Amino acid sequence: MLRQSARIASAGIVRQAAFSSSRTASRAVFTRFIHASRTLSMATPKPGPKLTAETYSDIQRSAQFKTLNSDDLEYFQSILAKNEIIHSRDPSDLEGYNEDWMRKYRGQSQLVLRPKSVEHLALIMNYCNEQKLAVVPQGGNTDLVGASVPVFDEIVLSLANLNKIRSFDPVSGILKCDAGVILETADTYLRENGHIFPLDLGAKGSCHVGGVCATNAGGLRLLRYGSLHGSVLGLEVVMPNGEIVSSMDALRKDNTGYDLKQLFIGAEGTLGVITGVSILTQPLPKAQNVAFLAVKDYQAVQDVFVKAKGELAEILSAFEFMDKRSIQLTKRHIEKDTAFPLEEEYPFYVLIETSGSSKTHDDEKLETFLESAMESELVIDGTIAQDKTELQNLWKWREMIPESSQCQGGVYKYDVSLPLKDLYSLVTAVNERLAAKDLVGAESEKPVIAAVGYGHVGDGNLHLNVATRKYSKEIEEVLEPFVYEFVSQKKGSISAEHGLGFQKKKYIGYTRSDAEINMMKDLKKHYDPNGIMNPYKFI
């Protein structure tokens, strides 16, 4: 039943307070549990993840690649200062380096390099390239495919001090800054000169601008903004060799030649080192409204979407659906902090998300389009946000799930794109064919604890997380390659916004034709002979 107050009502909704600030405290808990959970990983006796190299032993480290010398350690220790190097035989010294955000991949590099300058960084990669010694760029380490970590030994490149803003421009909203500068702080920065980043993740308190560029995320404002191919205007880029190549200063309109930044858009750092970025912001909304709707199924989320686009239209810049057993686990994960806003579960929610520049044009248009949604019966239930703070608490419902999949144990992540009409039926095949295994249920002794389905709808984007108890082959086997053969056979994508990383690298034909992944393979051979960049992964 539907109810006044911050509730829809039916004859009617409450307007609530428009918000120029966004959802800082639910980033600010997001970033938390990541760092508490590496904490608690490391102050428990819980193992941690088997290395990379025993769980996959078919991949062996290249023999072209040479082994980390004194010789080495003292070329670098002539260019770069102390505090720029960690250096240990002592795996739990390295530890954040070489495990993944998941827990899942862990690699055995000894030597991390933190330069604080590109100029340097360009000299490291110079020799790095000449002595064939293999490289991991690596930015916030939030990466969801293995991409951002070592398999065996390889450097870790890390991009954190390289942290600057280089310059705004109000007039334009071009942005320009080093490639290390996290995502958040790149944002309280644009909103303090009016602005807002073009990309919103929930890992913005952790992953960097050039690390989102890297891997070409989506995020949560893609369905307004666009992607990042359309909205980074130029890059720096320190290539395998050394060579700096910058098109830092090109403008909105540039039509000369090859647009050769896109190359490295979205690459996961298998061409060069993005050490600066470019891009167009937009401009920071005045008001904002955040519904949280619950439909009786698949088809009524698209109905729904179909609906807000055609009566929202400009003002829609969130359109998120999430199934019932993925709030289930959200909630035995957030709900002793954050009060679920429905009083009876459904089948499917849905979150809408309005900013424009009218509080009074924003509400009408919302008020309008709620009451037609419940009179047509589309929306069996809901609440609006009254304040900032019912605001981000909504959105924490939509945030916290993959870190709710993960928190029992383990988890399965695939970002898969399909069809709309076919974007949850995956996640219905995946389920049968887990209870065909016997491995799904609620019994400890099962490995797995469900799949669940999430994603945004705006762009066709599904995040299937297969939540377990533990990783283990067995489940692996049961997962792959049947999720990648479903969205082939359903002309999808493998992967919309996380990329390729290690895990998706041998399944890159499912999406891919044969010719597309010759170019990008003769592309690799070209920019980086030597293979040095980031190996294992991609292609």
Contents of the next structure:
Protein chains: 2
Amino acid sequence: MLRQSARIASAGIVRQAAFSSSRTASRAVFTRFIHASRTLSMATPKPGPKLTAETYSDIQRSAQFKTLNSDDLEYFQSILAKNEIIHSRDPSDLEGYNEDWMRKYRGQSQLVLRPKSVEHLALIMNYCNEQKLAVVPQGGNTDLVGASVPVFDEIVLSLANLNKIRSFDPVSGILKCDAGVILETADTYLRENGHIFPLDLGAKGSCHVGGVCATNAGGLRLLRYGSLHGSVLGLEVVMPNGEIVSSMDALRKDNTGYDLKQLFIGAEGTLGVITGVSILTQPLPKAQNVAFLAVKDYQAVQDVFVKAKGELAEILSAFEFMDKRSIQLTKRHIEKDTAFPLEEEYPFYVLIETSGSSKTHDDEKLETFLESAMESELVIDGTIAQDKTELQNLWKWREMIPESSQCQGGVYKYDVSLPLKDLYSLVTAVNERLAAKDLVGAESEKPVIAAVGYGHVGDGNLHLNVATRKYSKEIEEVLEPFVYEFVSQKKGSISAEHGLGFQKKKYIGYTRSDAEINMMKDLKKHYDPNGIMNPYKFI
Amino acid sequence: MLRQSARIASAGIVRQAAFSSSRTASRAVFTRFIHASRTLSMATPKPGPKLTAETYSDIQRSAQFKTLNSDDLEYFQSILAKNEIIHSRDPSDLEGYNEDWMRKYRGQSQLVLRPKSVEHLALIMNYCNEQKLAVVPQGGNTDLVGASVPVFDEIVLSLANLNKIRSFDPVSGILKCDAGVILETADTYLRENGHIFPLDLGAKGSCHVGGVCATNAGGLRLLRYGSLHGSVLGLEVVMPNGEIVSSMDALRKDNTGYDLKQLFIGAEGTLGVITGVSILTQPLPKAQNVAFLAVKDYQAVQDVFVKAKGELAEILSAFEFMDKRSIQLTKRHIEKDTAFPLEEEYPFYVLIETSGSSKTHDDEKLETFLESAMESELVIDGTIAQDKTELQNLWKWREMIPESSQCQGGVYKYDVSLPLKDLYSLVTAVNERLAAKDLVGAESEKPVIAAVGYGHVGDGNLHLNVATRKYSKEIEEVLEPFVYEFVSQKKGSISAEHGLGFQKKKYIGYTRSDAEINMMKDLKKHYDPNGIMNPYKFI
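Alternate state requested, the form predicted in complex with a further copy of the same chain (shown: the form predicted alone):
And the full complex, kicking off with our chain again.
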């Protein structure tokens, strides 16, 4: 250990083992994986997820919604082109729209509408509202709480064909685009213009710009660039009655009336459909560093964070942590030629990213920081990326955890906020609880492989992934409401960034007061009196 | 000029002329000025502002509001202590609550309530709502659009006695405090704990933390720390019916339901009364630099900004500009012993502030930036502060402009957002218009002294101040709706950071669409069905 530590402390920077593929490649794999697994579920006996309506048989289809009929179809055909409509009674034809990424939820929609214009989308909404046809707005369908797939026969309203960049101003950094632009597409376009999207996340290759706004996604760089409530400048929204409300012309500062767009950021498509986004982007950093460090316990994770906030300050752009089990799980799943950057295993790992305007200054800050962290034995091992490929590969050890947790059969995902000091205690408690019920282990008859913890320390945001060999009511009942009660006792939030969706609808009371919940229900009723927008979810 | 330029280019840093007082002193003077001028208006024949009801005789008191009677007073006396109630029919007793900072608006309230607890404030609101007594929530009363003073006989509900810091967590940086804490008090407390408030503005010594949230204030460092929609984590709000809705426990990330607090940020007290604020503060920068530069035209202001964004990037914390007339006006008003930092006058000035974690790195970045800006003759003169006193004094030349514009008799203030390229064109257009009508000049018979422009280039936010010898309908009619029409044509916003208040209520249509305005009116009606919250204003 000491020998390795000395590598950083003396040489300042250490060469890593060769890495084979890039971060972008990792995302492509991620996207491919989703599609491949879906194809697999059709071609092999491996069953698809059970119908949500079967798994949760206490939820009933609401009788207030009309069932789709041939007149409705005719109407949609009168405004949309053939290739904008997918209609079928065969579940396999609509699988990609009915099933979620975790393969935990499956809806029964028989109709997907993919309008190419906002005006057409508005006509669809107006019709559905009048006819009381329930609708699920869907972006890239990378949601993790069952928010973006139907529960019963709701119509899927896909934003995928609204996918144009509208404008970009390099002086102000304001990007305007359709909601259906893929996040990575927007980011690539911005990078060509000296800017970056002020948010990054693993599902970048699939998720939509509109979707990240609708779910108020946080991601990997919230620490640096702040929340979407601050960076989104304007939205174009189609209301349930088909009215188009737009604040797309807004400049950086605009204090003329209530900030209506904020209502739709994080509303998960329950108040209206986001069709356009205006967002303040950030200048492309000229220098970037990534360090992958090992520490002896969770207390050291916190201490390294406080030290990094103080010393790396304005150049700190990400501070992520992973526990030993997260990395063990990832080692089993990651491409064979991707060597783990450290020689040994440790209880906790920390990934630090810096982004700045001077490579020399940033290197100096990071090296000074690491030298003193090693000297004081706060950090016990570590490596710094030497080039872009290494940087991307260090990130891979963080970004591959979700997929590695999911790929064996399924994953129960909990995304919570907790006071920093209590952040990891939930993972310990859940592992103890699973062990006590004899549900977890390496043996194939144990339903749970491991409960792993990782996440955004800088934001007080923990991801607890319970990797399973299959989904089962037994596991779910051990985990819920236990996890929510635990978080509530610590005054945390039961959803930090993933939202409520279907999974957490009934648990909102663990985080919000009755006064708040009543106010939310009242808002929902006010804007969507027929309740057609993404029903059975959220509030 | 070249000689001066060479000062920066060669020596890197130039010593300034001696400055006598600190920035904090400047704020104290600012606060004192307000009080002094008010005392003055009582002691001398100089008349106070005309009653708003007289100046704007087209606005009628709404008959739906009850007039205060002895039963009401008795009720308030039953819940509040004597020193929490100010009641009088003599206007001079309530002058400070009825008159705005610009001395442009004057209300006729006969009752000020200053509760010391949120529960008492809730009882007051509940009573006023039931009795249909109109209410104006008031913080530090430094508002610039007539939002914080009554128009007729509304009760003033002052937050001044709710002034406690509730808690601060140095690890997460989360500050929780009462709404009535003075911004400077909060900032001083935070500095003692290694942090700063993520917003700064000239009225810091008087304005309240709750007030800056209620008006969504922007201020001097929005460029670096973003908008309050991003940094406010939770609010405690008393609704018109007296219900207390709180999200004060929220951590940095919380996606559980609609983000209700956003509704109240910038609502100017028209939906509820903010009584508590939870906000993410920023680490205290270890190094700070301020440069005061001269450039030859507005195009150069833009070019310096783009260059600074690219080269100073993550350490750039403020980028302000001022025109020649702003500085000329300030020279007449500023303390005699405060020497102007440059030897000559120039068409435009730029103030650049950097904040970072390494003095050496920041100095190097700033010097490299300035050397190349001087070499290319983008910057034609300038100076860098050598110590904290000089830094504060350079800031004074920016911060004293509002007071210098107001002190001769009055000021028409316009705070607008415009695309950067068009930002200054409004000032030119207004000066031409005033000259054409023969309203502006150094002679004492001319009603207007000058129309000056300055503001936050980084945010596309211009402050246009029309300094007058007295308020008059004639001037107002030359300026309005001209200014709003101009801004609307350029797709700007008629209020960047000051809000709508009384002044801009009827002009909101220049920035917002009918669909948006209808939605706002609907929200207002929904949450404040009796319309008692800050009436005659906003929407």
